[in-house]
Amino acid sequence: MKCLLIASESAEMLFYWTDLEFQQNIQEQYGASQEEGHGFPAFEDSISTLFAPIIISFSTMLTEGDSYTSFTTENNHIYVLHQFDECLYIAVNGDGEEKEEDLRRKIYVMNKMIEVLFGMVTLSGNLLRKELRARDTEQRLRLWKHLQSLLETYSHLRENDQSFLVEAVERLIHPTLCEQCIEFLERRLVQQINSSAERGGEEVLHAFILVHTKLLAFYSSRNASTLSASDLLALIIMAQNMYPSNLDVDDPSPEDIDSTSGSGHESFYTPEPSPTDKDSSGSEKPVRGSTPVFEFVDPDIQMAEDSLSALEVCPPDPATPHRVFLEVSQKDGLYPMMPHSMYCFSLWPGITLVLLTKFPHSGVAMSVYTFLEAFAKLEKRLNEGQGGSTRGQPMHEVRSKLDKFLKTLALNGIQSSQLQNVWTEFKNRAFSRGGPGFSRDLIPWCKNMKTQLCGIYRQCFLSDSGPDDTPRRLSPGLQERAQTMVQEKLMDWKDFLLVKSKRNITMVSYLEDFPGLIHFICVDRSSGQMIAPSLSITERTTSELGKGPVAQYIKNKMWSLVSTTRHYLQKGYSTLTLRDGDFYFCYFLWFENETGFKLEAKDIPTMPDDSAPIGMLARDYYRKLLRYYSKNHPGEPVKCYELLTVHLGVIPTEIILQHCRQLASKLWEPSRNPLL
């Protein structure tokens, strides 16, 4: 029994998702109170009624400085709450399948996806409420259905995919083909698109090919910023949501493959063509083994007009790109939530091409972020009573830049009269001799300035057309040619790739050097990449772990081990060894310099239980950890690695530790894992 919702401080429902069991529980609880003949109340109203006391209680205690982040009810339902700006997120579990950490992670991931979809609009609670709860009922329901689908896609990947378990990107290990595809993306695909007159003012910055969730090839143009692992994982979720993988249907059987490991000689075999499945083509989503969320069992129960079950999700239109907001790194610093267009094409079921293009007028977004940061810092100083020391400080520089920015907006036809009016009033109060100056009276005007700046951002990047009302997308013909080019390139490889994705790395190539080793996961936290033997438990896939209960048992152990290691890492432990029945588990986190020399150990900062979850998708814990560790190594690039291993318990401890050292040095050889 699961639920996740977003509410405003006034207990207004901005988004909700429930599973079928939670929904039926709500029906039983509130349906019985209705007078006979009046029908079932709107489900959204019932959700609001149920959670309103919790929302009001949380807001009241937060105001008094005595808030809480979770609680458990008498019937063992776990509630986790977290407030992002003016929006309160609540996640609930009542079936025991999720712990408090899982619910908190789900909340942060949901917030990440909303940031990717709405950018800096999320920094204004008023504007975000307008986006999440649009006046147009159909528009609101479509958005909620999309967010629900993204949440379900993430939950499915989190439960079944090792890369989303540890929140790192998994490369498809085939150096020759990877290099060929990267070269093809650079010299053929991206070059032709960026030189075409049909690109509508857009420029391809990144292009990558996915086989299910694994990265086959990734290319970034020379003037593009590095795409962070956090953003890449979010984009993979979006791609999987558009074109879900159905491993039992999409892929040819791998049973006749002699070897698809990343080392040694590889035998290439082309099985029969993959069966075409309507569900996997993008027109309809395959069932992930669960009943649709908003489908009522009792036909007599009728939903209100705003029931999400009344709206069918239209199939994705590849010609219309998704607007996504991603981190951009410049010489002068990081700029989060910069606008891009995301084009996603299904080459075949299970194989996807993604293009990320630079959005016209993206310079406006950088300016908006710079001004938002300046007003946020000023507001913080004023709240701390440092107003007097602000006079003559950087705000005078902001003043001249913002005046120029307003002139630029006018030249580009961007409506900015409201921003101009608020800015004029701000200047009169802050800089004129007769005004109050930089005092606490200026705080509401700082908030107003931030809202108006976010409004300019929303106008430029979330509206259907640009300031000049010209189409801002690659033409449909150019998109079709791009898709066809990649299909022709991979036509002879597609079946092999689908098999390879199931058995990317196998334990066979490691058993001779590491007897007793059952499974491992190694992660380069500096680049956000991971290596692990395939852990497939489908009935059609044969692996070293066999089929059925044995493979499922090992899978469950790995998922449990990762959860345990995060708990101890949160408490400041970088090494963990433990015995569990017939198995011996190890976890190591360490740092190296650029030459591969292991750096001296240092205490890891401890974190409170209600802190952001450890990972890279929602909040990049490892980036902060690297910054913390690098303080003692100024001017020297520092890298961070993690290794998790599972051995048979009969292997002596000293042999296991020796295996871990040797395995760590062997895994990141260039021949085994080509660079991104």
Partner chain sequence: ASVMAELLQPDSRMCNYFFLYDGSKVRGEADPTRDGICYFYPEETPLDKQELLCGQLAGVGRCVSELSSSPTRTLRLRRNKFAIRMKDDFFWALGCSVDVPTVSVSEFLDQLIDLFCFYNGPVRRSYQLNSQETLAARWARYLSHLQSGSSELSHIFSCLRTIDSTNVDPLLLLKAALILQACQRCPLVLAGCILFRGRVVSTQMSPGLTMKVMVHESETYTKAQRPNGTSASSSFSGTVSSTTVFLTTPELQDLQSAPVDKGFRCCPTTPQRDGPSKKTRLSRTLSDTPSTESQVSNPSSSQPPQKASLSPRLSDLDVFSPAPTHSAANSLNPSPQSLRPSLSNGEHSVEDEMEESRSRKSTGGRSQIHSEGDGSVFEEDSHLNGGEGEGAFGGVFDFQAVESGNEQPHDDKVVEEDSSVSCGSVSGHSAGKSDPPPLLPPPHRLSDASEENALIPMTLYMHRVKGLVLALLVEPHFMSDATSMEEVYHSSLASLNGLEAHLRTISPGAPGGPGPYTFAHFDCVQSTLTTNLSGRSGGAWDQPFVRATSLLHSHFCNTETLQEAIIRSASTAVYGTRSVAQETYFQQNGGSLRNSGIPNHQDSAFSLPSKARHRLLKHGVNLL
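Same protein, the form predicted together with the partner chain this time rather than the form predicted alone?
Since only the chain itself is given, any partners or molecules it might have are not part of what comes next.
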């Protein structure tokens, strides 16, 4: 029994997702059965009515300075609450499958996905509310359905995929093939696209190939900034959501492997929608979940009617890329939520090519972000009562920049009259001699400016077409050629890759050197990559763990161990050993410099229980940790590693610890290290 919802401060439902059980539970409680055919809106009403007292009480308590973080009941239902800006997220579990920490993580991941989809619009509560809760019901339902399906995809990955358990990217271990592919992406694919006339002003920055969730090859062009682990993980979720590779399904039988065409395995392949099919959810077909399927009217009609309506999340034309907002690091700092286009091609079921491009005008996003930051800082200063004319000094610089920016907008045909008006008013108040100057009275105008800036951003990057009304994308022909090129390249490898992705590394190769070792996970937190023996627990396949219940049991233990280690890490403990039942678990987190020299441990900050979950996907805890640790090692790149092991409990502790030591050095030996 699960539920996740987002509500505005006024208890307006901005988004919700429930599983069938929760829905039935609510419906039973609400008594009156829904009208036939209109179950959805009626259910929405009942769920918002039932949660309204909690949401309102949350706001009330918040104004008193302390608000709720979680509830539990006698039958072990868990409620977790967290507010991001003006949106309150509530996650509920009533079936014991998720703990408080899992729910909190789910909330943060949901927030991350919304940031990736809406960028800086999330910084304006008002605009975001309009995006999430479009006035047009069907448009809203379509968006919600997309978000619901993303959430389900994420939950599925978190429960089944080790790389989403520890939130680090897993690479496919095959150095030669990996190298070849990277070279191919660089020399052939990216070069060809970026020099093509059909690229519509876009430029490929990153290209990568996924086999299921594992990374086969990743190439970034020279002028691209690094793609953060957090963003990469979010993109993998989106790619999985578009082309779900059902990991629950057993290994393809030989016949399955023979059928190489894309129409092969129906259970994890969804055909591309035909061009006439305007039901955009076709390309986003969720394989799991119980959300009902709805009929939609042509969304374009609605778009024309309501200029402030929500964006087109699911492009009706499959050639239209997804807009994603990712972090970009420049020389002068980090810019979050910079617009990119994401092209996702299913090469074969389970194998996906992803291209990330930037497009013209993306410089506007950087300017908007700089201004937003400036106004936010000013607002904070004013709130703290540090007005004063001298404090307004940095604003003079902003003033000239913003004046210039407005001119640029006008030149590019971007609607900016409202921003212009607000800005003029702001200037009158702040800079004119007789005006109130930099006082608290300016705070609403700071807010107003921020909203207007977000509006510009929305207009540029979230609306259907660009300011100059040209479709911004690689031409469909170019897209098709790119897809075919990679397909040809990988044709001979594809079956191998699909098998390899489920047997990336196996425990067998470790058993001789490490008797008694059952499983391990190693993570390089500096690069955001992990390595672990495959945990295959389906009925048909037999892993080293055996199959069926035993393997499932060890998997569950592993999952709970990771959650335990995070809990202790949150409280400042970086080493942990546990004797639990017949098993002995170890966890180590440590730092090294680039040459592999182990660095001295330092006490890690402790955090409250309701702080952001430890991981890399939603909030990158390890980046903060590395920054904290590096303070003592200025100028020296510091690396952070984690090792988790499970041994049989009968093995003497001494030997277990020796294993851990050997394993740690073996895995990160440059010659053997598949990650470097």
